[in-house]
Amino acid sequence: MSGETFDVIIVGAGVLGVATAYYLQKNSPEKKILLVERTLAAGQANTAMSAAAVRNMFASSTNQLLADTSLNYFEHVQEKLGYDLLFEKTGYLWLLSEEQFNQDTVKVWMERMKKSKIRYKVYKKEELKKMIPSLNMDFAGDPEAELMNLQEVSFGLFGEDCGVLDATRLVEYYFEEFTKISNVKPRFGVEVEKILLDADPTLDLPGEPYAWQKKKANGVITDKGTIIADVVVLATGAWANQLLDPIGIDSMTKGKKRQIFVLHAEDKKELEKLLDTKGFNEIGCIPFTILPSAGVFFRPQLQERGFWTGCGDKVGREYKYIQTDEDMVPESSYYENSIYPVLSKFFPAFQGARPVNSWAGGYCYSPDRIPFVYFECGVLVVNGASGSGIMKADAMARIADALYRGEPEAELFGGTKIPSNTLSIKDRDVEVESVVL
């Protein structure tokens, strides 16, 4: 395939890549758009390794808009278009200590959600105890809890429009819609090794481009040959630096490893009862729950009758230049030593629970925890979702499409418009996000 030419080549077929491919092709049907992916199917890398939980409960109004419009679109796809994403509004429940609840950052968070009409509810300690009897809310006299710096639960902050979905089905939806309208067959098992950067215009001199010349990407070099394209869309998440660093473009992002551990409830009556907690949602299950200590969380998995648990640790877990799949191998010791002790203290029903499965993926973090979508030297970068790429995918893809077409504004689902350079580096005007897992 060496030397083939396209209008656009999209590198990465995770949720951001396939959603961007769909909107670019939909709004520019005359363009030849090639989607390439190093794995053998769409959505099999970091998208498949996520917790696949979605929320609009952010502190930044920008993140609120990106996530809320995306979630509304996912609901539209499932309810109106009839494409089952297994989108279940389990809700999100932040369990907070009194100290945490009274922090200024939490007050600002709630004020901004109220202003943006993000629906949430505050539960007090007594209400939580009635709804979740198995929740341990008293660590008085427990030296182990004190040693672990565990904070007692005093409040619950609940978002009723949040929930979980099937990441694979979401990717399949966008991929199917893209392939219906595209006249170019996507290519899998293709490893992009380098972005081609040439002088613009070229003078056909040896060693170009020189420092004094303008530069522009004009394709990629892969393990199967060279592909020429007018625009290169980079949607590779935690692997972005591998392609941007060699051509001198600073992605402004860092990768970090995240791990998920699967626990089944069917053999433990206490876990079955916790899973089927009533009162928070119409489904009759425990919400996606974030504990007040150590960043530990769990999500209900109703199809498997169990839980997925992980940890949004911050200091202590290195930022990593992710190079190979081996960098993403899950660590059983991480569950045993970091997650399980906290999980079983707050919810004794988890005592003795051991993972039946696990996986790890790479998150791509931006400095302010707001995504990046920007054009530079012919490269359209879509990354920096900071662990929330699934829940912002639709909005980010629409913004990328508007940038590609040179539109000053992008129209998000529901009709809300946002400047197409909002998520750029140079014209960025966003609040720092403080609510990150």
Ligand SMILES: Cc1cc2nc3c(=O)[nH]c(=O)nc-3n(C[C@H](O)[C@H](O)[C@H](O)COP(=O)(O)OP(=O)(O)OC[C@H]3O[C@@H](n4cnc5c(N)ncnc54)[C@H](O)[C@@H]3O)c2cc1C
The other form holds:
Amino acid sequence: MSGETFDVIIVGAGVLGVATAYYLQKNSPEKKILLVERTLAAGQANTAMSAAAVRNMFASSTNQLLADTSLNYFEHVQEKLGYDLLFEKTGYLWLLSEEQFNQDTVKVWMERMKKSKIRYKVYKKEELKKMIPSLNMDFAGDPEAELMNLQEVSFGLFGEDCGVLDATRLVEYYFEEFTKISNVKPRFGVEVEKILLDADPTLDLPGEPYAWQKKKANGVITDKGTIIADVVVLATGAWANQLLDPIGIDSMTKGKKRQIFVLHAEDKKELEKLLDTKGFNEIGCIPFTILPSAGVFFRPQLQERGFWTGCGDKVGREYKYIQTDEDMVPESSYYENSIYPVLSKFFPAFQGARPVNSWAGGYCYSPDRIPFVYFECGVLVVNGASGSGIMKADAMARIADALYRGEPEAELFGGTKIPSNTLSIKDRDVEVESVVL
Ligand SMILES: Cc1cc2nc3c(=O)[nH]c(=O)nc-3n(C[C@H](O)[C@H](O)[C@H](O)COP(=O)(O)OP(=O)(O)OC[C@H]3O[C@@H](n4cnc5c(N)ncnc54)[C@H](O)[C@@H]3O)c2cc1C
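Having displayed the form predicted alone, please output the structure of the form predicted together with the named molecule.
Full complex below, order starting with the chain above.
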């Protein structure tokens, strides 16, 4: 395939790569767009490792908009287009201590949600006690709880339009829509080794590009040969630095390992009861729940009759490139020592619960926890989703498409417009996100 020429090559077929491929092709049907991926199918890397929970409950207006419009689109796909994403509005329940609830950041978070018309409710301690009788809200006289810095629950902040979906189904949806309209077959098992950077315009001199020349990517070198393209879309998530560093573009993103552990509720009466908690949503199940301490959370997994649990710990775990398969190996000790003690203190129903499955993947963090979508020297970068790329995928892909077409504004689902350079590095116009898991 050496020397083949395309208008666009999209590197990476995770949810961001396939959604971008779809919008680019839809709005530029005449363009030859090639999607390449090193694994053997779309959505096999971090997209498949996600908890696939989706929320519009962010503190920054930008993340609110990206997630809210994406969630509305997912609902549209499921309800109006009839494509089942297994999107279930379980809601998100943040359990907060009195001190946390009264923090300025939480006040700003609620104010901004109100302004953006994002629906949420506040539950007081007594209401929560009635709704979730098995929630332990009183640690008085418990030395272990004190040792573990556990904070008592006083409030619940609940987002009713949030929920969970199936990330694989979402990827399949965008992939199928893309391949229906594309005239180029996507290629799997192709590893991009290098982005080709040339002088713009080239003078055909040896050793170009020189420092004084403008530079532009004009293709990639892969393990199967060279591919020439007018634009290179980089949607390689936690691996962005591997291709950007060598050409001197600072992605400003860092990787961090995150893990999910699966717990089954079947035949465990107390866990079944917790899973089937009524009153929060129409499904009659416990919402995606975030504990007030240590960043521990769990989501209901209704098809498996169980829970997925994880932890968004802040300090202690290293930032690093996600490079080897080892970086993706879950650690049972992390569940045993960090997650389980907290989980079972707040919810004694989890006592004795051991994972039946687990996996790990990499978050791609930006410094302000807002995604990046920008053009730099012919490379269109779509990354930095900071652990929430499923829930923002639709909006990020629409912005990438607007940038590709040179549109000053991107129209998100539902008609809201956003300047196309909002998520760029140079013209970034965003608030720092404080609600990160
Ligand atoms: C444990 C965990 C839980 C998460 N939970 C959630 C959640 O609940 N909700 C949510 O919204 N988000 C969640 N996320 C984050 C979410 O998974 C990511 O934000 C999202 O998948 C990013 O999509 P992507 O397309 O950039 O990444 P990826 O799915 O990683 O796609 C990048 C693709 O690029 C390919 N690639 C990389 N380098 C090359 C190369 N050189 N050549 C060819 N191909 C290459 C990879 O193989 C991969 O398929 C979670 C992530 C993890 C790890």
